[in-house]
Each structure stands twice: as C-alpha cells, then as structure tokens.
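One chain comes next, on its own, written as structure tokens: the form predicted on its own.
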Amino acid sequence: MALLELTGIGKNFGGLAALGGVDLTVEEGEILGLIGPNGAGKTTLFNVISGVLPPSAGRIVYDGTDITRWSLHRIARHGLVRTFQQTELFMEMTVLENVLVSARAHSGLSFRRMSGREAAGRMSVHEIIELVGLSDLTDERAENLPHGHRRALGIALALAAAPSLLLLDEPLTGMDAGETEAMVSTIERIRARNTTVMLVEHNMRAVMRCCDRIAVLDFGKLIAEGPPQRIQNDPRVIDAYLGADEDIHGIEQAPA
C-alpha cells in the first residue's frame, strides 16, 4: 500500500480549475519530484495535501487513513509535514533554539522539561541539526545565516515534527551551485533516515539526480509520471515544460 494516495483531486477557485482530477501515489521510502511550468498547480496540490486548502473533489489517504478534510495541524501530527517557499524562522534565536521551539510546538512539552529526544521523536534535536549540515552553527543566530543555511534550518524545523512524509516546496530556490549541492545531499540523507520525501522544484538537474520518480503537472492535470530517464525523454513533458534544448541529458540518475 502506498504511503500517500491521491484520487481524483480537484481544486477550483471560482470558475478556475487549478487542479483537475489528479491521481498520484507516493511510495514509502522514495523521493518523488513534482514538476511543471509556473501555474501548473504544483503548490496548490501541496496546499491541498497538507491541509492548507480543502480539495473541491477527490480523496487523500495517508498511511491508510482518509485525511481529505483534516486541518494542517492535525495532518502534521499524523506525520505528514511540509515546508513553504518562504522560510519562517525565529531570526533572533540560535539554530539550536529554533529547532527546540519547533520541537516543543509539535511535542506539547514545556520548554524547560523538553529533552532533545523527547522533543524530536525519532531523532534528537542535535541529530536533526547534524542531518541538515548545521552542526558547526548550532549557536549562530538565524539572522546571521546565509540563504542556503536558512533554507536548511527551515527543513530542520519541519524534521522536528518527526514526519514520515516530508513535502519540500522549492527547497533550492535562490541557491548557488555549492548551496544546491549541499541541499541535495541533505535531502538524500533525510531519505536515508527513513523519511519519504516529495518535493516541488524547478532545478531540473537536481530533480533528475536525486528523485526516484517524477510526476509532471500541466494546467492542473498529471501528464506524465515515471523514473527520471523516462520523464526527460517524454515528448509531452518536453513540449509542456522542459523544452527541446534543455541541457538535462546525461545527468546521473538516482539509484534504483
């Protein structure tokens, strides 16, 4: 059974159909990429899955439970957690304090009584910080971090909720080559710690490298789904999004 199963997901805004009957599964332990042109419905789909928006049609089953009209917070408590394009951090607090506060919010424990392992569930707070590559910056205030490290800290806050499925909304936005490489490695480490990942991303080289499977949206409909090699050679995807001259061929694929 799939960890997440979407059946006939639709979302209307007035007379506009942002999503038109999306059927998609996310298998436990995989990294699934969701791609498509601007306005294709990617973020809307994330918002519907995570409870930010209710669907206009369809059914969402997560870990065997129908969560179709659950709230964002109830869904997060059930183990499905998302990040947003704009990372919300406690800028005046240190890296450690940010993760502790996030863990507290998800654990219900008081700040004084909270140990790292109690707060973070499957990983201690320090393990989370190490996982996202910020161990050397534990005592640095968030406002002093460069962009890539801020994005990594945002993911650490999500991991403090101990998700089984982590939705990453454009985790590589605004990153240079070095930051991108570090973030891709972080995503791969997260999966290695038994957290399933679904991500929306426009950096096709990174998507083709780290994703086991890719789903493609166009005008709110799923037009293709499969392993990276198949997607980058699919005429429908090339026409709708990648373009015939996109330099993504020959990219090292994720291991099968």
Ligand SMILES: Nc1ncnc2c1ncn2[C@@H]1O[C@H](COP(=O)(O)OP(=O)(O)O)[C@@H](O)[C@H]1O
Given for the second form:
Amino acid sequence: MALLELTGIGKNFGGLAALGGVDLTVEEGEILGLIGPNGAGKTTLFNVISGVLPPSAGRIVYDGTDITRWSLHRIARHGLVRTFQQTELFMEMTVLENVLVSARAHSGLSFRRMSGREAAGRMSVHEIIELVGLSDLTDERAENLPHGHRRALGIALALAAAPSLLLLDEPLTGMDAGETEAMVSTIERIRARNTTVMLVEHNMRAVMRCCDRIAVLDFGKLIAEGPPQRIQNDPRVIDAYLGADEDIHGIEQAPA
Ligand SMILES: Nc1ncnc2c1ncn2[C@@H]1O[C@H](COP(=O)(O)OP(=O)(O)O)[C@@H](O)[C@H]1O
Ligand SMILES: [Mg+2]
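Can I have the other form now, the form predicted in complex with the ligand, not the form predicted on its own?
Once more the chain from above appears, this time first in line as the rest of the complex follows.
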C-alpha cells in the first residue's frame, strides 16, 4: 500500500486552476522528487497535501486514512510534516532550544522532561541535531548561523515532529556547493531513518542524484513520472522544463 495516495487533486484560485487533477502515489521509504517550472503548482500541491489549503477537488489518503480537508495540525500529528520555502526559526534561541521547543510543541511533554530520548518521539533531540549536522553548534544562537545551517535547523524543527512523510520545499535555494552537499547528505540520512521524503527542488543535479523517482508538474498537471534516468530523457519534460538544447548534467539551477 502506498504511504500517500493523491487522486484527482485540483486547486483553483479564482479563475486559475493551479492544480488540474493530479494523481500521484508516494511509496513508503522513497525519496520522491517533484519538479517543474515556476508557477507549475509544486508549492500549492504541498499546501494541499499538508492541510495549509483545502483542495478544490480530489482525495488524499495517507497511511490508509482519508485526510482530505483535515487541518494542518491534525495532519502533522499523524506524521505528515512540511517545511516552508522560508523557515521560521526562533532567532534569539540556541540550536538546542529551537529543537526542544519544536519537539515540545509536537509531543505535549513538559519542557523539563524534554532532555533525553523521550523528547522527539522516535529520535531524541540530540539525534536530530546530529542528523542535520549541527552537533558542533548546539549552543549557538540561530541568529548567528549562516544560511545553510539555518536551513538545516529548519529541517531539524520539522524532524522534531517525528514525521513519517516529510515534504521539503526547495531546501537547497541560496546554498553554496558545500552547503548543498551537506543538505543532500542530510536528506539521504533522513530517508535512512525510515522517513519518506517528498522533495521540491530546482537543483537538477541534486534531484537526479538523491531521488528514487521524479514527478514532473507543468501548469498544474503531471506530465511525467518515473526514475531519474527516464525523466531526464523524456521529451515532454525536456520541452516543458529542462530546455531542449541544454545538457541536463550541466544544469545547476533551472530557469527562474
Ligand atoms: N494563495 C494563492 N492565491 C492565488 N494564486 C496562487 C496562490 N498560491 C499560488 N498561486 C498561483 O498558483 C500557481 C502555482 O503556484 P505555486 O504552487 O507557488 O507554483 P510553484 O511552487 O511550482 O512555483 C501560480 O500561478 C501562482 O501564482
Ligand atoms: Mg514553489
């Protein structure tokens, strides 16, 4: 059984059909990439799946339960958690305090009891911090972190909700090569800890490297879906997104 099953998902904004009947399944344990040009509906699909916006049409079944029209918080409590393109951190707090606050918000445990293994459900707060590569910065305030580490901390906050399915919206935006490398490793470690990942990302090199499967959105419709090798050679995808005369292996950033 698929972990997430989307059937006929539509989303209208006034006269605009941002999503026009999306059918897609996410299998447990995979990293599924979602790509497509700007305005294709990727963020809207994340908003609909995670309960930020209700769909105009269609059905969302997560882990065997129909969650269509559930609230963001109820969905998150059931283990489907998203990050936003711009993460909200507690800037004046340390890395550790940020993760503790998030873990507390998602567990209902008291702050004082939140030091050890019980804190974050399946992973302890310290395991989460180590997984995102911030172990040496546990006591650093968020406001002092460079961009890449701030994004890593944003992912740690999402992990503190103990997700089974994590939706990452453009986690590599604005990162240099070293930060990108570190984040790709983090995403692979997250999957290795049995969290399924759905990844929206413009960095094609990273997407092709870490995704098991890729789905392509164009004008709110899925135009292709399959393993990276097939996607990068699919004429419809090249036409809609990748650029017919571009060598995909050389693309760092898709056209803005
Ligand atoms: N809250 C909103 N209200 C009105 N239009 C929106 C809203 N969110 C997104 N859109 C529109 O829906 C389309 C898809 O946007 P989006 O999902 O952000 O695309 P992507 O993330 O693929 O770049 C765009 O035309 C965008 O302008
Ligand atoms: Mg977007």
